[in-house]
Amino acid sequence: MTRILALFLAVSLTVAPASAVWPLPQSFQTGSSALRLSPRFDIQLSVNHASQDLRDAVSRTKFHLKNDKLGRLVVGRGSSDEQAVASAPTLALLTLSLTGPGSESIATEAQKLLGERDEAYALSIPSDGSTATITANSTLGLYRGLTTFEQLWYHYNGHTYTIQAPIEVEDFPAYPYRGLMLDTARNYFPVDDIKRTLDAMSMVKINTFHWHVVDSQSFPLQIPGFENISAAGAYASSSVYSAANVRDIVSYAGARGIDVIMEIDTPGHTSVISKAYPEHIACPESTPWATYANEPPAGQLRFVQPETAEFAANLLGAAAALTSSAYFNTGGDELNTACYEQDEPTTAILNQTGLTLYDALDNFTATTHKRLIDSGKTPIVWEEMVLNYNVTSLSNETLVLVWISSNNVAAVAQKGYKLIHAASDYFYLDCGAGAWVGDFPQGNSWCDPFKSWQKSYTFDPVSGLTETEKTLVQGGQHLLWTEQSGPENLDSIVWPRAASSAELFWSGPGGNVSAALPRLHNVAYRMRTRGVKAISLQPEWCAIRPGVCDLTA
């Protein structure tokens, strides 16, 4: 009997879907055997000169494979393990090393150009004990390969294991650019939410973090120089993010290999200024919002003044001086022109000028985008302004974000840009919650139905490009617009939904829906034992029966 359970057991290591990673990485080699970690298991820094960060992000690798206590999701939770593991050689030491020339700091990797980021890294687990290496050219590399060592271990009657020993991996993304936004104007975000949000992007390689900060219904940024706007436009005094609080954040992204784009849109989207600076909004508050505005309140920066553009360009150069990246958001999307027919001064400067509204359009991102590019920041846009507004006056480094339907990534890609998929198609976290104004009791949300992960995750990045084409794809990102979203749903609405994109952007194009539920399934289960409030994606019957679940099963 003992020799039948002995060969049921090594048939079960053989053949078990036990891997866990997310994302996928580009080699990915297991073996069948099981292997624990000692309870003396460190983790040694070959490194001259070591970041702080790199230093801090060893501590957390080391706390989260002593707390995370996850069971593989199989029945029995990892039971039928049990024999093999107990008698398992044990593992004392991982070893990181950089195979590259420097050594800066994980944030200051992570905060440089896309083109200059370097995530690739390579994992070694011998099945025998022996030492584990991770070697990458960059610190941020040596990051990424913590990321994916932590997720090789399950947890079974104080055990910390694998089943698929040995392990090799040699890895990097498809794409430089995996985000995900946020907007914090719709409601606000306590920071500490902000924070749990870049914990969980960092587990699956997410390395952006754009961060709608302001829109027309509440401005709660603090910036130096312009505080009398958060002043009168924050929902509270206590409803800001004061300039500490940023560089708490962004510092809290970067050693997490986070870059924190903020975006500020203009002219559009920007009533609330009204409250400090009435002489540059124009259409402020005007009804019925619908005529003036996409949502409540109307009113959009008097950009045809060249004192609005120079205001603008303040305000915008003083914001992005809070950041560390290389990025700054200027928006630019669902410009309303009938606020700006009924606005006298914009249409006595019109006239006068002879210029038509996109002409002053284009002077004024002239000023705007000049201030950001002096300070050393590469400008994003909506889409809308290279298709909608045919403005001239962008850089050809400028970043394209493609959001009103993946339909429009073709003709962005034939005007040269460089662009980022976030299509409200397949990416808006918000799409099939019904509408949110009010008096409508018939109404869907405008981008319905409910973008499921699946739904991402089968998205093809370069379908319809020419091979020149394909090469302006940087990557792309989900986004979450927060009418009705706050603190109270902010994990459920995005986890793991939001790791779909983030597999897409980094394994590339053309993973198995079937094949990927069990590992998310993993994602989620895992930031749950992390305090993110992951959602369940099946019934838990489905979670540890990989398969059976399936329509066709």
Given for the second form:
Protein chains: 2
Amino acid sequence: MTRILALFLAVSLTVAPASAVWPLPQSFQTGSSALRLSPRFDIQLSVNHASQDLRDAVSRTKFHLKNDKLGRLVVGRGSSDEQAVASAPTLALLTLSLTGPGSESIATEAQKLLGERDEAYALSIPSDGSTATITANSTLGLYRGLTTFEQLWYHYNGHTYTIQAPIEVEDFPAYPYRGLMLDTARNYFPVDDIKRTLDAMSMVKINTFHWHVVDSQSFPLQIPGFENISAAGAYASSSVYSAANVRDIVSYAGARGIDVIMEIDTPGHTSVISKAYPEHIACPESTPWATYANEPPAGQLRFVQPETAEFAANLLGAAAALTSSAYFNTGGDELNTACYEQDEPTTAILNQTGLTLYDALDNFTATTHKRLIDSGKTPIVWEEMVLNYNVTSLSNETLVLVWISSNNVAAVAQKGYKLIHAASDYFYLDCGAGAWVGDFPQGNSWCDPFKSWQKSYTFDPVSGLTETEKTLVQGGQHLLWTEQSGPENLDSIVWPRAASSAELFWSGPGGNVSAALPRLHNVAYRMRTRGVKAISLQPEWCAIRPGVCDLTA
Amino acid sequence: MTRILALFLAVSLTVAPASAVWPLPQSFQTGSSALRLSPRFDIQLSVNHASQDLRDAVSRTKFHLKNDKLGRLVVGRGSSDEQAVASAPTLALLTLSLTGPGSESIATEAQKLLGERDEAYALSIPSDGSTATITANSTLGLYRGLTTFEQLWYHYNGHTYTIQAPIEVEDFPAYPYRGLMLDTARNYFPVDDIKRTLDAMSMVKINTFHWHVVDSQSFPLQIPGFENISAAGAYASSSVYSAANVRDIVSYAGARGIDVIMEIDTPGHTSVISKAYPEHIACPESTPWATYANEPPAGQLRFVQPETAEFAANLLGAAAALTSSAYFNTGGDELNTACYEQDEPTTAILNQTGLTLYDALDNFTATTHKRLIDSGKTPIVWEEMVLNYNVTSLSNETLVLVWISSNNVAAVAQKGYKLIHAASDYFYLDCGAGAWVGDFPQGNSWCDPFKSWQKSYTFDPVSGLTETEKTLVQGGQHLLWTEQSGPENLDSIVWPRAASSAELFWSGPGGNVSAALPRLHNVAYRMRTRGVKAISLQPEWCAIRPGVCDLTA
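I would like to compare: after the form predicted alone, may I see the structure of the form predicted together with another copy of the chain?
In what comes next, the whole complex appears, and the chain from above leads the way.
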């Protein structure tokens, strides 16, 4: 079935979508028969030497099928289904089988290069109670199928059931990259908050955790050989991610089909490094901060110094060694030139060598990126590196994050770089909550207004691009910068909003917000059953009456 | 000390406010000596026949002094205080004494008419370790003093201490009404969420819980004699407030110096009553909803029917009997005339009697308000009742909530009514999160943008009023309408933002946001120690460096 047909089906279901799968599969055929899970329901792996993470995923699915206990989002919450369900056939078995040769772990598959992962799967649930199947070429595909399977079932009065059997799904992502960025430097988030976020991400098939782990305000990452930075620059000795924590997070994410791409933002956003290595930082905490940085505190790597480039390469290399991803993000945004103009060591070298600041940045980037590429990592950078700083030493494989404005997408594509949508005008979760800098009573967020789920959901990822340029779009992500966030509002500011880009980049663009809303309510309600505090998008009166609270209803 | 002096002190402390009391006391004199609480620290009541709620409050204060364990919000979180604290005198005793005659309970005092409460107190803490004192004319005043006392102490390495002894406070509220409104009808909130909110309110001396308990979407209140409405109109049988729940909430609030003012919004906002009493509701769930109501579902009391007025009087009377407040809110906002124009029973009566719709509304209001006044309650209404519907039957004592716009304050005052600030352009906590009605991709909140704490903090409560009109201002409140809120984001959407109006209406207007911010960080951090998920207003780097992240720092 094509995407157009899938959308048609979704629209036709607006009155009461019995199967509220998110993201919407590429092909999704449903019937109208009741089917319930047998009390003996089991999931069997027809996979040779199944990986431990696949076996664990099966156990989690069985747990969720027992414990979600989500009532259908209709008036009565499923009471009208009771009679049909009581006499329905029961499903006793789901089998998972691989159509491909090997059986790598989910994590191994999820950590490959973007073009080399296989997330496709097929799911079949007969209506007569005979065995349901998920087939895929990879364990990662089987895992994606399991997350779809989990969303098909509702609970009422002791029964776990669907009223849409038979169900046939053929599914694969429109884009290989579907991410979520979390900044753990402006404010710190305990490991358990990150794991809960990974759980929620996996429910909507987000496959990338972009971990903006450190920044000018704090350095919570313990990097082997550089522990003195976190010792001096974390908010507290308890507010750190040890190497063991990072491995734990990478493993937890991998088992959920999520690649952890760490970012150590350089050469800007590095003020805190001055607490351990003052010789490498220009304008540390200089004031007025607004002259030397986009936000306090000022401080950037003194990148024109060869010894600072070597230091940065060592730091990035050691950080990159903590992760299993094929990618590493070196940042490159918001470089402040005033900081360097008043930095004596910087100006001395520039005068001596005749290099411009951007020549030197090119050299610095060549040094740090070479270290990463030599250790098998593909670099990721923010858009300024290619649009503003004219860094020519970037590898052609470099991924570019477009953040300042979606208007800049075409310019990045015209330079031939693969790109990831992360534009502030669509995907920034922190916009619209007033000014966070002090003494600014009438101030707004710099990226006002609030980016609603509807706004990001209706984004067009290929607007203004040629056919060739369209092939450069790898996907996109929501982002949470945490000047005004912490563990207290992590779930509520992210969920279910970030699910909108998850569907946009899995199912493809063109989705209709009215058809999507009832399914997105299901995302929020199901997340809550699993301890993720996704917020209400509407009064419950509306949530259980699909379409009735539409503007024109 | 005058307010001007108090502000000067606060400004002078911006670098590191050791005592971060919120709301700022009317007079607040501090020294610079260290003083720590003795391990034997105790609080003694020099009060004859002290009420149980006062004795409980003392126990809670002792608990918080032991368990808050809040580090001072400076770099090092108090490590620089360690030496001074180690050799400091210890405080072993705080005594509470009443200067007035009787000893009513805190709840009794808090539930009096606004002008009859006494919340003033004096607090004295000598620097030499000799006995500290709180004196007041009422138990309510003593309780306010306890909540101030709790905010003076920080924790470092086993010591609970201040570095600002001696401390002398003389304090009383600028306005008698300082409230918070919660809508429990769009989405339901369990009793524990309400209690946690009451705890947080008491920390900042908010004295009124405006409980918008029911609305068109759901009716979670079990009213004796009208249980069929909640049985048919609550979201679930578990999503109800029983009479016992209400008594529990009223008692819990009263013990914390908070009056619970319940609102049963009439005659609009009553659609759900049609599920139990269809004969009393016009245009129930009529479509298109936008023709018949400001939000779905449509449905309003058929107030021109005398039997409906009698029904409403009985309903309001029975609900009012559940609370202990001297006030009851009968609503009166957003009446939709199209609903009545197509309602056959309404038009028949109007034609027969020759009354206009607003004549009939006046009669209805006279009937319902008489029932409340006869049972000792003073009515509260929304602004349309006096500005748009020309209801002449209102008692002169009626309090009017200005919500549509702060521009309407003067018009209400000109009519001579006592008023409460609740304007959407300053105090609505739900603005700025995108459209909640469906199928409206580019829609914003109707009251965009987000109302930051700075915005409400800098509100002028007497702008444009004559000296006489100024005396009508009773205070004000933040409000949370819950179309896009539920238990998941209650704390994060309310706190610490709602503390800004708490200080505005206790300390009086004119506060400076730069001086306030470090103290407001303290509010948020201390709330978190008590399980209230108040959000971060800035990166922690800023929170522990007062003033350094100001726009011009």
